[in-house]
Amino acid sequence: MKHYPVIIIGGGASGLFLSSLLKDSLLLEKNHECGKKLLVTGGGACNITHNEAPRDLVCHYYEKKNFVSTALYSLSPEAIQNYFLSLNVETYIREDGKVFPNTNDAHTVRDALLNGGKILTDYTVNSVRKDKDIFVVNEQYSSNNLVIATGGTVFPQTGSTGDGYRFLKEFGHTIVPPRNALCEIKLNEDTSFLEGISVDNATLKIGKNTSTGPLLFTRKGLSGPVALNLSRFIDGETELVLKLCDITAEEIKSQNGKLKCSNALHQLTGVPQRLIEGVIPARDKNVASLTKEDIRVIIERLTAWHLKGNTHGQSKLAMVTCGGVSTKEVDSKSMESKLCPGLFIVGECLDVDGETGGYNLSFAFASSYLVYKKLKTDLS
């Protein structure tokens, strides 16, 4: 049996990093090759991070601010930068903040990470156990400490099929049930006469939930960072309330009274016109001969469309998993196991979840910098 100082489970971004760091380690990749995900997000462009203060970094993170500060803290989106600069990886900061490699290709990230410890592809992991302070791998590997980077349950297709879940169950961890984030929401209402049309400031709620931004339709519901951003809280068939803009009847009312309610509408709103002429049943009525009724229709479709739509479906879409290893469990300033020690659980495979713009690798990079500062710390 071979003996390594570290062990790292899944060959993805966030293994994939801490691999880099840690020249004497093995990582056990399933796949043929490491990072397919990795090769994916930003549309292929890799979004490596977002360009702000922790500060500021950290609320992306839903109600697991204080979970990630550490991390983020401890790797922020500059260090980010300045480790692939060093990786001779060139990158660029978008007007929007969100970070890519000059290269706009994924595969200049991933293949910048792959020089690290040694890499065993195509190997499946089927058991684990831990024999007093060693970790055993298939009885064939073993190390004083194991890391487990196996990503979540979306996306299937790369490897995502949360495997991990099962080793860290064995070692009595808790998981929180995974579901779908980061996804397109699907109506049931038919609104695919509207595909393709987005809106630039459009105000999404769910729930206690809100989130302000672009929005697009698509053929079968709602995409854009707006959407995207919430779906993570739906479970189910859950209800929606859309709001396109702000108006209101006297608003309406003031318009030239010739004007065709749709062009009238347009001119006010900013609200693209085919949208408007979708889904306001008044749309071909002038201006003064609007009802009140009509006006009350279109204040609600513009203010407060309330739809109902779910996440089924969506896992080999969604771009990150909502749910995972429970962080009570595990310490924010190592990245440790508090059930057994010298088990590292990073990325993906935790119940953290960032907005998208480049948020959920910058967790997946900094939980694996904790890891990295202290197993150099307990190995030098």
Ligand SMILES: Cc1cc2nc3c(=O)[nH]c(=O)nc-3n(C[C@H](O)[C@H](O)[C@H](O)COP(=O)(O)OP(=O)(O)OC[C@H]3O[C@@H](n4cnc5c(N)ncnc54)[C@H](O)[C@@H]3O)c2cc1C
Second form
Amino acid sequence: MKHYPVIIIGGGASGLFLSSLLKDSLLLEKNHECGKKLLVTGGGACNITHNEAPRDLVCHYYEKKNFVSTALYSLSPEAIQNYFLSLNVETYIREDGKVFPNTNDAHTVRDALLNGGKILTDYTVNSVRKDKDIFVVNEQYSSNNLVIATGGTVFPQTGSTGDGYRFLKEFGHTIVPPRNALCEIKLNEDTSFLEGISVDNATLKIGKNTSTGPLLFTRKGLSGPVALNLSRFIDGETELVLKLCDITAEEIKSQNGKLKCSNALHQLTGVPQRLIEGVIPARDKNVASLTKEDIRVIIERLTAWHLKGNTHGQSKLAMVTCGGVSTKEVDSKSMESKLCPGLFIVGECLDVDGETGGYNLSFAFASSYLVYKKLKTDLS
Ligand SMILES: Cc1cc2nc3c(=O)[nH]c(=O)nc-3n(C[C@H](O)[C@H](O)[C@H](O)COP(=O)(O)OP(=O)(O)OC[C@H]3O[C@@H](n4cnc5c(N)ncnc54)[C@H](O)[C@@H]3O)c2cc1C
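I've shown you the form predicted alone. Could you give me the structure of the form predicted in complex with the named molecule?
Next comes the full complex, this chain leading.
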């Protein structure tokens, strides 16, 4: 049996990042090439991180702000950029804060991470066990330290099929049931006639959770950052409240009475006229002939449109998994399992998901960096 100080299972963003730092490691990847998911990130351009100070960055991980803090303070967005620069990958910051390689090609990022430890592709790990202090993988390789970097369950066409959960359950870990996140929200109501319309500053509310920003109507529902970021809160058929703008009855009544009301509402709110015409009643009336009831319904539709949505059938399209290995059982300072010394869990396999904008790759890299820091000390 061949022995390594560290074995990493999974050659995605997190596994590759760690392998690039830890030369004395073996990485096992089931696909023919590493980083298949990394290659599709950011529309193929790879949004590697977000240009924010760590104190702001941590706010994009929902209820996991505390858990991700040590990792994201240890490897800040600036440090991520510097690390890639040390690998000859220059990056640039887009106006919205997203960071990309200058090439706008994810291959540049993936390829830069390949020159570290030993990598074996076309190698599926089926079994993992611990014999005293030694981990045994597929009864073929052994190691003192084992890193599970197998990702989550969404976008399984790139290799992330939840295998890590199976291994970790055997070590006693709890798996928070995985759900689709960062995906389109399908609406029960037919809004296909609104396809392609976007709103710059919509507010979506799901339960107690709210997100404000750009929203896009798709053929079957809602997309754009606002919908993507809240999709993790969808549980079966879920109630949503959509606010397209702020508007009062007085403001509507103060408009030129001769104007077609959809025209007046567009001028008043900036909401695209086609969207207004699609959602309000009395769209052909002029402002002067709107009844009290017309105005009430218009305000309700534009400021608190009640809808129902779901994320069924989105697993092949979702960008991240919400759920995974319970973070209560993992040391946030090193990503080491609290149940099994020498076992580490990184990236999307953990019950951590971030918003859209480079936050998931940031965590994949930063969680691996903590493992590197711990093992570098232990191994030296
Ligand atoms: C379409 C899309 C676009 C995205 N865009 C962005 C973006 O621009 N910015 C951003 O921050 N995030 C983005 N994400 C999210 C981001 O890609 C993931 O969160 C990140 O890749 C997770 O990295 P990971 O290493 O934890 O898992 P993965 O990248 O999923 O890697 C896991 C690896 O483990 C391997 N594996 C699994 N089981 C086994 C086994 N039994 N044996 C051997 N190997 C195994 C898999 O083949 C896979 O290569 C996007 C996701 C998608 C789907």
